[in-house]
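Given next, in structure tokens, is a single chain: the form predicted on its own.
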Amino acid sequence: MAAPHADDAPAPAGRMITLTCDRPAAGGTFVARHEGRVVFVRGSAPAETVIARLVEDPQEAAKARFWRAEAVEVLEPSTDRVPTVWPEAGTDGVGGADWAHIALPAQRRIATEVLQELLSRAKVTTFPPEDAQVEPAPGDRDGLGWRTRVRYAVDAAGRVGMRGWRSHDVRPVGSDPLAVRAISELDLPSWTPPRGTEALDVIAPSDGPVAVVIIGRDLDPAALELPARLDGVDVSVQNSSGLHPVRGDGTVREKVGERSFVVAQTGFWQSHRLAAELLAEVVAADLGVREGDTVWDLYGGVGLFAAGAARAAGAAGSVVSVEGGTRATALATRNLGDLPGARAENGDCTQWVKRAITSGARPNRVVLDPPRAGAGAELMRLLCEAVGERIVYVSCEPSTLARDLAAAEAAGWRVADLRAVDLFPHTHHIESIAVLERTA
């Protein structure tokens, strides 16, 4: 067997290197090189030169295509560098806050230059790159204080903290400037929960008490005792068998406009406090529904989206919301149920479609939600064939929305509107809301 070429040869984690970042990667990194090898460094900012530890990528050694790296020391700094608003989220600390220091304004910019990379790596053609621009959510000045989700990780001491980047180790939180107060005021990471504790979730809905779920295959919900702090809280245990409701039902309430929905403890919900509202706005705009309308709501969740189509289309319409997870789906169904023509089926959306086009159904309208892997090249085959006007795609993810795009527009369709949020401050993520219609 031939010996393996240089430029195939994994990491050598912990080396140091000396490195001046180019441009931003995907994926929160930005990119140089190292004797011809490319590097995504974590940590660093656009034209800066710092001095940055190799670190092991299991997933990818046995490619060894690039290597990993994160910034130990800035040499010369870029710029966009200013003091980080998470101390915790730098070097050596929790990886939910990649982008914690960059200024704001400039994370901003740096998201749009990525998103307009991937579309123009896609070959998306009918909407030009260069108008895709991430915006700020209304109302969000500093970034700060609007997660309303948080999941701690509790390592085998009890310390509660939170995973490092591309890590296993449980690392301290610090303050969690990301949080919103009613999270923040628990101060769980003080806290040494139950043995056999592995991870927290810490809920904060706008509507109703704050609910903390202690996660671990053997605990006993009826051994639980719950300290001070948690008075007023609802309170879950999740083991192996399920989740067990220790206070409350199990259940959060999350209001959007004068809607309430109700959504599993564990469940999906939007995570930034303006988010649910942002969306539910923005796609009925888009959907543009008509009394009448036949609409899916594909990986609809707890029925956000498809009460909106609901109350457009009228009891005349037909609205259905589909969703793999069973418990949301029964959720929706809950959610939705005073409202004449609409509904909420279980199942695997390409394959729930593939049956729904074989029985002859044609919807006017589709919202998609899919999760970061996207609806992938089926789906959207079969939504531009069946689809008979729009088609209103929400992403998490820009890399599998921009690939979508490009399939869609193949199979005749273009994109009529593209617009990019930044519900995710702090971070490299971005929400985008694109709407697709037919070329003739």
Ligand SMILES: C[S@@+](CC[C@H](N)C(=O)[O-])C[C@H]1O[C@@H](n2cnc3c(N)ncnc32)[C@H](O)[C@@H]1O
Given for the second form:
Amino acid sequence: MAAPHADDAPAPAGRMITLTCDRPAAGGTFVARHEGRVVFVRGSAPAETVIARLVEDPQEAAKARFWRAEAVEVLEPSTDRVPTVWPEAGTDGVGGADWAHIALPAQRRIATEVLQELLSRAKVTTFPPEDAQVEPAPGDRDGLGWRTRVRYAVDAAGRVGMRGWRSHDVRPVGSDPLAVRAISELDLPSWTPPRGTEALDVIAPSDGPVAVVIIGRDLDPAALELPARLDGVDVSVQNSSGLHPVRGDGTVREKVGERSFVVAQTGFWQSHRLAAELLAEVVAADLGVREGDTVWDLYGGVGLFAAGAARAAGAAGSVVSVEGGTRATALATRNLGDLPGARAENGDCTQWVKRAITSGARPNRVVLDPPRAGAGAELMRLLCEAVGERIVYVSCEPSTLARDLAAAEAAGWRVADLRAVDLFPHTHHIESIAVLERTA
Ligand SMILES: C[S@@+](CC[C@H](N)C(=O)[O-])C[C@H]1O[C@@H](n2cnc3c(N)ncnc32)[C@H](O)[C@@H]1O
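We have the form predicted on its own; now please give the form predicted together with the ligand.
After this comes the whole thing, all chains and molecules, with the earlier chain placed first.
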């Protein structure tokens, strides 16, 4: 790991320096050195020389052991650099596509390097880091047109754009090439939404109409006049008192195989159009649920993985989806309603597991899909004690996954398999699925 600079003066924000970037670092940046100090550079690529603008790290405002910078001009391009797929994104543009200027196969090679480095650094020993490879989602050819959920920001003048990179400014945007066609076709950036609108969420589900949520603290849903461009679109208003469906019921429908899931318009669902189906298949195969098994689906959302487990466990089994959001839990109860032996419970996963274990519960198999912060030491310890056979860990943040896998190894488990899939093309994010088994 790069050593901190002896002098921890904060970055002189705004100053331009010339940097040659070397290896990738977690978070989508590339490592360069300036007068012995490590600088993490955004918007660059491996083995590339750039003029970069120093930025202040808000988390280290008073002192900075490392500096941060963003590339503003390329002097000697990386062989991985290509014309960006989204010219409006990147330094001085909008966020959400930080690797749009890197060739797609190179993005996956770089993400693989980062993943392997994180596993090595966390001292994961039971799975060879070199076997961890980031693969494309099957059927994804160009990494475009995948995002089914997009948030637009609206400025004080009513212009629809997107937030800038590392900034709250609203930048104009024409279209989002990463969004699915149903979202692009609505062309919301050319709309002037009602006065007081602060943001627009647009959701293109796999089943049923597109939904638009018009967000603004003081918006009055009763006063909303819907423009022709929103004909056929479900519309809700989210103001300071909550979500108010104007057309539709505030939910969308997502089809996975033959099954339909009801999801709140503002609730979590996997963003890539291929993700839910792919992850549901991989998790079902990795969990290997047998009839009569007891299974927990932790951080279960609206019951995506619990549904597959419940089908395999049958009426003799017991499957519980545990979810922190009350609305998502209610929808999981609805989505799992026809599956005997399946139910959804609301609560913090760590607290719920602690209580379940205290009352004697011992699941055979557990799937967990936490947010970026990961499961953490306490939940991993509890699961490693209580789970009989297998834990499948779905993760959108490889650094916390690596940390939690190392904790499981220390508790006597081994990483039997690890797959990483590029479910966020043209960004540095990846999705991983790890299988943990008891060593004895
Ligand atoms: C990455 S999503 C996964 C959802 C689901 N597995 C899916 O694929 O649709 C994480 C979920 O965990 C929930 N969550 C976050 N923190 C939680 C906590 N401490 N306890 C329980 N649920 C939590 C979120 O509300 C969200 O639904």
